[in-house]
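Consider the single chain below, provided in structure tokens and representing the form predicted on its own.
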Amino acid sequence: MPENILEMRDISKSFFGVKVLNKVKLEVRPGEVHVLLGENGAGKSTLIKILSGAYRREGGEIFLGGQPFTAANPKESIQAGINVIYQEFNLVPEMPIYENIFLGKEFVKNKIMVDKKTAIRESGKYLEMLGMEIDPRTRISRLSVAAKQLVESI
């Protein structure tokens, strides 16, 4: 059997004294696809937010590639290769694709100006890797839901 690339063991979380997750277990092997299915309030989003560093777990362990893993925040999770695409988008609809991709991590030239040309060029590379033939200057509001999800994954 192949080694798990992700293991979440005995994950627990409460909100205001209400147990939302009680010793939840999730194992993912290379190449597998999983679906978290359940009714509203079942804890699906909470589990993923713990993995992504958005929430802190109260109990349990997480292993990524066999190594203990704890993300202090979503940025650390992204750096470790975990990227969550939420049902609700975190994109700014009236901004172009390239600005959304580099929001908060802008390229700067002369230490004071945003380097728009570099951002457009670099975002174009990401879009190309995803097989998206679209101008990075296109506003998010003009994209399909599927295209928005792909942009969100970058």
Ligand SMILES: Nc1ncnc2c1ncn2[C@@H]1O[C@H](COP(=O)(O)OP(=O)(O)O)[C@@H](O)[C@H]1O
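Under this definition, the rigid core comprises the largest set of C-alpha atoms superposing within 1.5 Å between the forms. These numbers come from a predicted model, not from an experiment. Residue numbers count along the first chain shown, from 1. First, how it differs from the form predicted together with the named molecule.
- Core-superposed comparison between these two forms: the Cα of residue 139 travels less than 2 Å.
- Relative to the superposed core, residue 110 undergoes a C-alpha shift of no less than 2 Å between these two forms.
Can I get the form predicted together with the named molecule as well, since the one above is the form predicted on its own?
Next comes a single chain, given without company.
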């Protein structure tokens, strides 16, 4: 059986003395898809936020690729390959797909000019990888929720 790529062991967390997570366990092997199912307030988001470094756990251990892992902040977890897609989008609806993908990391030409052509071309490659037949110049606001989530995952 393949090894777990992610393992969360005995994860505990309280807010103001109220236990929200009590020794929660999650094991994920390569290629597996899991669903965290639970009523509102069950602690699903809290568990994911602990994984992503948005919250600090009180107890338990996390292993990523077999190595102990603690993200001090979301930036660290992103660098480790954990990509959380939130229900609320972080996309700018009025802007095209390619500008959203390279927001804050624009390609530059002649040292000062934003290289739009390269951004469009590179975005096109990502969309193709995701099996999306869509022009990278399409505005985010025109996309379906599913398409927005795919773009957000890039």
